[in-house]
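In structure tokens, the next block holds one chain alone, the form predicted on its own.
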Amino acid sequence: MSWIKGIKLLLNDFVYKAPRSLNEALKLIREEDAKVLAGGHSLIPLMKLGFASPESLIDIGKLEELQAIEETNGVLTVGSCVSYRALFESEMVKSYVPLLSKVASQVGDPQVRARGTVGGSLVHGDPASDIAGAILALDATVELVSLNGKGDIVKRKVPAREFFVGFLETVIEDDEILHSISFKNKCHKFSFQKITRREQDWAIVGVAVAQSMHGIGIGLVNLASKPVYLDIKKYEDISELDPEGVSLLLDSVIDPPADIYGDAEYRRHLAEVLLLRCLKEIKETT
């Protein structure tokens, strides 16, 4: 037992599970009040506070199946069992989309790097998630697996920009497990500003930004309920987002939360700051 400032920290009963495969560890979702773990950053904070409170613990951090990084016909998948380290020490993911390894490189601290891991992050659906922000702006595909009414595996393929619907919610049903993120684009410039309190902190305001052969992507973190997608489709050159065009199209999606680190209005303002840096910085690579 432990305390953060007068909040006693106590785990519930329940039970370790630690499954062989994908298919035993679907089958004991669908069977029991359970909850997956994988690197455990995100769900076992909100066990301690009493937010999540499930019979069983599915542990597939080691399910081989989900640490691989692999690229094939053009098409570069990430498990989701792979950790923030693994993503940015991976010279695939860096050649293929340099700005998942960037991201992946500023998230908390290193033991949260070492152990943390991308399937997580975005199962837990943060609006501060940086990993969130870049999927988004990288036009993923998250795979979502389950067993149908035989026991075999079937996969559903959901887009980035629809896998995220609300505060810490996210589209993927109780019997689901994310399986892995793909990546069709590969990403010929990027960047990634953000603001924090202190390095390992969560982003006060975040903006991730991918170009490739088919457009510019943009993400947006903790300025919403949500990560949020922002289109910029409709600009064929980024050098017509001016600073009044960047307000606008910020405007048209971003409705920023009010706290300790910065009311609604400061984190508008960062967002539009950060994007134009981002834009800038996108448009001067060579």
Given for the second form:
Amino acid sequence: MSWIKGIKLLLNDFVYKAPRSLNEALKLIREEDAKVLAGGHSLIPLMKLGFASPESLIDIGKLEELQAIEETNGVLTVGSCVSYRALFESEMVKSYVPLLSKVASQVGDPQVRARGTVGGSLVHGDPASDIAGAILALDATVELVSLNGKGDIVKRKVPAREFFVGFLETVIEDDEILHSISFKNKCHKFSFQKITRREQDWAIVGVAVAQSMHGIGIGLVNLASKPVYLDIKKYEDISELDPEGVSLLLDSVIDPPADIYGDAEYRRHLAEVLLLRCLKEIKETT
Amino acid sequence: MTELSFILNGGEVKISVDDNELLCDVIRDKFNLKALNVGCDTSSCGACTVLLNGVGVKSCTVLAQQVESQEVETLEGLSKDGELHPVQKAFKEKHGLQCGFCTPGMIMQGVSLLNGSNELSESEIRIGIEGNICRCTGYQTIVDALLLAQCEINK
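How about the form predicted together with the partner chain, since we already have the form predicted on its own?
All chains and molecules follow, beginning with the one already shown.
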């Protein structure tokens, strides 16, 4: 239970554990009411506001194998505990999926980017997450790990498009840890557009588009209760997409929220404008 | 209580902390270093910014135990041998403060920003302090101070 003393927000009592290996971490998270802690920039604010009050926190932020960025057989793999800062500073990420670099450089503010992690953001499952929009557009694969009956680590691969289930809800199970995100397609044609009132704010609406030799992917930020993937497979050439086509496409997948920054109709309008801007930018990229 | 050891302003420190204690509270209450302020307490305002391994972070959203064996620097650690850090001098010179509440966080984020090797433009400096809010809205003199500090550091 979290409470307010004076004006200071306090965290509930919990036991903090910093396992030395992934195996140990996977054992510890099987305990009752355990939560995984990476950078803490989604979880700690939630705990302060009383939305989460775990019995124990399992800190995986220092596990080296979750900090790796590597390329094997043409597939780029980014560890779940890579910070936004490390992500946009990585030359490998920039040369492979520059959309991810660009998005990472615009999340939150510099201090948040120094601590917040890509995996932490994804498992939090915020519909307004920029990174979620990017991994949807890039057709990434999310790799989850858990222990089987014998105590061995087993992997489960989930396409990003199937990862988000609902508001702050993903397919990850209580005994799983997000290990890494992998990108099998190099992708140099991309665009990311978002509207915020202030630099550090969450996107009122964001749109990420990536075009590789395998097609176009579109990720929509803050336009429904979860990050949304927009399928445009039936259009062979994006130049076929006019404002009316875009409008119809969007209507089939979005259900925009309403808050002090705008009502649903305003967000719908922004989505259309931003998607057209993205498509225009991609068309102009040679 | 757990035994925690880390480097604070260049010296190794050891202290007992509760598992749910935040870095900002340990620095203010246990080490009595009161420069950093807790403003919003929800990682928005940046008043609690300290350097963790040389990079600005919001200490209201870091558990004390997450800094085990790491280097933490607060405003109190900036001056060397009685000489103010160039960023501190520049804030004084350009009057980069009004009420002063956001100042320690602004200075620490400024130091983090100017630690990089690239020469920053005015707009890059503005973006670099996007996570620090000055409720007096005295941003212009803060940006002037950071531009001056950059000149001094690169001299």
